[in-house]
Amino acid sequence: MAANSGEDAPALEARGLSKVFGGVHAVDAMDLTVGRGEAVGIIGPNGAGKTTLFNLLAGSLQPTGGQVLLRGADITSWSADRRCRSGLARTFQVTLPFDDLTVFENVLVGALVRGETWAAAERLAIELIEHVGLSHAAARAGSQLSTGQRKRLELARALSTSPSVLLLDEVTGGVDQASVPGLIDVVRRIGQTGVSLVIIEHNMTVIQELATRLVFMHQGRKIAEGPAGEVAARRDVRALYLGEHDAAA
């Protein structure tokens, strides 16, 4: 089937995407469509293939089979940096800011890589730092940030590349409970700007607040897909994700 192009094409697509390591199908014939401005959640137990899927979408891994399309263009063979320059950005579960640089400088680097002039990059960095709620820490070194602040910086750095699609890997993972609502609010506001979001998240409460549609993965395959509330309530999903005892509760 020919890819749609231009304004008719989805923001991001995976078609029959697969990755085999030895005899293990880490991602197995995965189909995924993300509409423009849509927020889609990817859930599943540890080892389900969620992060491998992200690595395939972002270009960190090349697939064994299948395609990745960005706004209708086949980007399967593109490098990660070319995908980033074309509007596909990601965050990582384990944040790795430049520890010796300030928050401002960390975000400035991303804007400069995008090709902005120095003055434009500085303006963008200031705007994004305010957007994620880190203005008070703009002069603080990356090494001095709390886990929640590092997550916010990770979001600002990803946004500095001006993405149309943002892959979020466990944005609330490892964060104290008091910091979670603020991060949810930041992600919501990012979605409201029209950026399409694909979100990996273990916390079911969080993912149902952020995503309108859920995809449940198990052993590399898509087991369920649909409105967030419906997928979260399915007994087979609860059995595989939460365990038989919880599913029966």
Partner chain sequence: MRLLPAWLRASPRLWSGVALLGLVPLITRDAYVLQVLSLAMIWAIFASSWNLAVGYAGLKTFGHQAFFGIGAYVSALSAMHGGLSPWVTMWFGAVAAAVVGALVCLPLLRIRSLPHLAIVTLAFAEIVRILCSNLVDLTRGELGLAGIPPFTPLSVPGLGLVSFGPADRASTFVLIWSCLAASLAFLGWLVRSRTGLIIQAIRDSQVAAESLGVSLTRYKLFTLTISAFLAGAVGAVYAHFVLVLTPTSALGIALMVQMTAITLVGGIGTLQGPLIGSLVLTVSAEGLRMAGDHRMLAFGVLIVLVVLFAPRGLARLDLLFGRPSQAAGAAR
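Take the two forms, find the largest set of C-alpha atoms that superpose within 1.5 Å, and that set is the rigid core. Owing to the predicted nature of the structure, the values given are computational and were not obtained by experimental measurement. Numbering follows the first chain given and starts at 1. Compared with the form predicted together with its partner chain:
- With a cut-off of 2 Å and the rigid core superposed, Ile75 has a Cα displacement that falls short of the cut-off between these two forms.
- Positional change of Asp176 between these two forms stays under 2 Å at the C-alpha, relative to the superposed core.
The structure above corresponds to the form predicted on its own; please give the structure of the form predicted together with its partner chain next.
Nothing else is written out below except the one chain.
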């Protein structure tokens, strides 16, 4: 692969990314390219290594091997906070609200870290809270939120850092069915602002609505990749994943 850099480089790239826990290859030589403004979906059964891949991309974990590139720059050795300040944000599958801060303050933090003035940060926080549909809960403490509200807070908080690439880990996971269409809409609108998205999602309907391209992971490896409809229709994918899900459902 030619070293593409600067303006032409993809938004985010993983090259041969690996993570071994003890003897478990949680992520095994993953290659991933996310174009600018593209929305890539990542699917795979429980334990496939999706969240671990995110932890490697976002810098919460150091890889055993491989590289991460952000707009062509090698960021493999960067800390998580530095990656965020360079435009790479993420949400957490197991939500991590700041429990003793209000929803408003939770979102304020990201904007303040970027060096916004108080007034600008407050305006941004109010706007984002409204954007994810949490206005009515803005004064509530992080510890007082329902699962759906926590997922929305994760979104607003990640957006408060003004990312160019956003990693979304099961935004609809554990959320009541009625809230799902609203969340899909929020994510779609984020994509429309030009933010590149990487979306981990168990719900096939959701992922096909949001992602143009799908990557299927199994046991840390990329098994299939391609246009959303095509990957979802593949036999091996259905056998490994959808079948399992249908059985579970």
